[in-house]
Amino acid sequence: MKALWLENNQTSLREIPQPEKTNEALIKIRSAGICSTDLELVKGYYPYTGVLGHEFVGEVVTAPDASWIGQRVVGEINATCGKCEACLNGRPTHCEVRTVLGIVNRDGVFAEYTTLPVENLHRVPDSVPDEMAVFTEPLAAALEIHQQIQIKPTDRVLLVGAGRLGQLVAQTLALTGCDLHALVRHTYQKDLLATRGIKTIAEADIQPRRWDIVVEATGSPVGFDIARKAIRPRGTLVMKSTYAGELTVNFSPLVVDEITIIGSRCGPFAPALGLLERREVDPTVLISAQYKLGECLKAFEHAAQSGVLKVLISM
């Protein structure tokens, strides 16, 4: 099959075996999105070799349950054991064994053909047509700040940046009622949260040390400097972005405001795709470009330009 692989920081279409996991479904990739961490990958951000990609829609070919054959799916991307000490205790997305599709240890999306547990696996209701359906797992991670913390109509709420997963997290906030203003860079990212009544704020707006909870969706020093100096005393501080290489903190001030800071990483499948069936939230606006797998390495140097948003690949 085809695949988009990755070695020494060079990507490559190339032919390899069709993925064979007697104790897995076979999935027929029907789109795929590139995400921030594809791009970052590429660059070093973590050592991988194999197959990219993590976000997608297919169909069930084969699996060890036959009424998962037929299903268009969307799948978690942690596989894990079931047996270690994360796992037994409710955590199984730190897995002290997973592997990680696209990411770590397992073989990705941008292919004909992926494999993956039917435990990991998620029907599609009918409604959600594929452009949708391809952003349930960044929606999914948008949410997973839902699950680790309260967020009420009374907070005050500052969104640092509203790029890929940044306009994601946005759309989920803003369901919660709360006064949620966000710090975009470019105008049609601003565009896209007001065509849904988001409001956003320039730098200089930003009140010091008056913000309930600030969510750091940009993954740079900078955008990290503009949340800690927004964010009251006693307030949360969401860590929305993985860094690529060393951030520098200081944490005694961290430490007197007595500030909670929370990773949050990836999040609940099933109210995702609650959210796309009602039509609570549309990702379909992030849709920049659509490429075909032929066109990948195309569609892997538009989406790495400033300002792209999503960029998919169909097979």
Given for the second form:
There are 2 protein chains.
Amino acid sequence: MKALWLENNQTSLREIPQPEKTNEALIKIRSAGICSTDLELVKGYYPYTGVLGHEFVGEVVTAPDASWIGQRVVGEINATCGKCEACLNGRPTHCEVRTVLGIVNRDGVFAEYTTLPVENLHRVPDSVPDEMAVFTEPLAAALEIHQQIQIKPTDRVLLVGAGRLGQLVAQTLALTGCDLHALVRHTYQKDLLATRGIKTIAEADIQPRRWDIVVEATGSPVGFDIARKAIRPRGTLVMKSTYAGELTVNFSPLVVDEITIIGSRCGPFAPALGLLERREVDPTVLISAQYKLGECLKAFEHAAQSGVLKVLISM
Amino acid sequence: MKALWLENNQTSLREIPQPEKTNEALIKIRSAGICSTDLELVKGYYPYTGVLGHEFVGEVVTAPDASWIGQRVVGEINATCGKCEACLNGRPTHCEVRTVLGIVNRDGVFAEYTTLPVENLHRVPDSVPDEMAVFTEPLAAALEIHQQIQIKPTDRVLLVGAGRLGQLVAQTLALTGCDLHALVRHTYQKDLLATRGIKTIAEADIQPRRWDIVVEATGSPVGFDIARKAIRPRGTLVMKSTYAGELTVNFSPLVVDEITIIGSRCGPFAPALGLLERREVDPTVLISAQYKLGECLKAFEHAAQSGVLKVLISM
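Give me the form predicted in complex with a further copy of the same chain now, not the form predicted on its own.
First the chain shown before, then all remaining chains and molecules of the complex.
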């Protein structure tokens, strides 16, 4: 089968054997999305060799449990052992020996087929089209914030950065009724938020030490610095992005102000599908372009350009 | 009156006028404790000019409300406005225009007298002697951890550092029934903990990524690094110390592991007095030496020596 292969920071479109794992579902990919993590992996953020890609919607071809066959599905990306301390304590996304679809020791979804344990699969409701369902994984990641902290309707919430993931974070934060403002870099990001009535704010207008919750979604030290200054004493700073390299931080004011900093990664799929089914969020506005798998190298070039949000690859 | 004055990082024993604030209680100091923050202020950690000291027990001499006169009291160190956003939202210790006893724009307690608003005062139960009551402020700071996060009896908790504040943190953490281990530098710290049945652990024996909660109480980058490595995914790292200078931190693993970092400062006085009254904690084991106010410069020299815990100054 055709697949986008990453090796030594080089991507190539290759012909590789179709995966065979009798204890997992074989899934024919229908559509897959390019995420910032994919672009970071290509840059060498984390050493990975194999098929890239982890956001997808597909159809089950074979499965240990035949009831899955023919189902249109999305899949959680962490394949877990079910036996380690993290798994046994209800933190499967932190499984100590996990493989991660297209990220850690598990071939991903920019390919004709992939495999996943059936435990990872979620049926997609018929009313949710592929171009929505393919956003389930990043939408779940946005919802992880809501799993971790309480966001009150009266909270002043600042979102720093509204790129691929930030736009979905903005849409889910807005559902809480909180007083949300987003700091964006590009006009098109602002325009997208405006279509949903989400306010943006200029950096100069961000009142320092006034925001109950700040979500940092830029992954840049500049974004972190803006977030730090905006958060109020006893406020919560959610780190929704990983950072290339190290941050140098003066922790004493964070201690004096009793700030909480919380890292946030993968989230729950079922509620994300529920939001899509009820059209409470609309990720399709993020689609910048669609490519066929044969053009996936071009798709990656496109996705890496500034100002591009979601690039989809369909099979 | 005699007072320990700090100016341009120089301490001196001075004769200064007795304070006069008709809207505050005048308190005759009975005993006061030297805290690491005092030593840091002398080193120039934060610019401050005035009488040093914020841990005390004293007797009210005059007060706007006469019912306080003659009472033996301890006092909360943050004097607040009651009108700012922080005050009105139940975060008075973060009052935006606060003065802080012996730390920010308010003369402290290494003196014959000090003043505080009566709202800051707490009566000391008769059964709590001065040498216990003088620890109310740092004991309250230890309890702030319990105000901020839930510590379950089944939690594995690592305390990094058991100096002046760390010893009190150890005693209050132990009350939760959690599986507590402390990493200490000095034998005498270990011995003190052993008298209360609190276990210590060698650095080499600290399992990485295994501790539900880690309390960092060293204020050193080395301590922070140990804490970082010990905390489990989705664990909580409590920062109980301020840091001179900046820390350089690789945040990506903190995001991937969804770690929570929380700064912790001043805590609640009433429960601290309750613990002292019921003898659930015993801070008096920390007393390394007692000096008279006239010898307070010598007391500071003593307190700054390695291996010294609490040095008290009595009036």
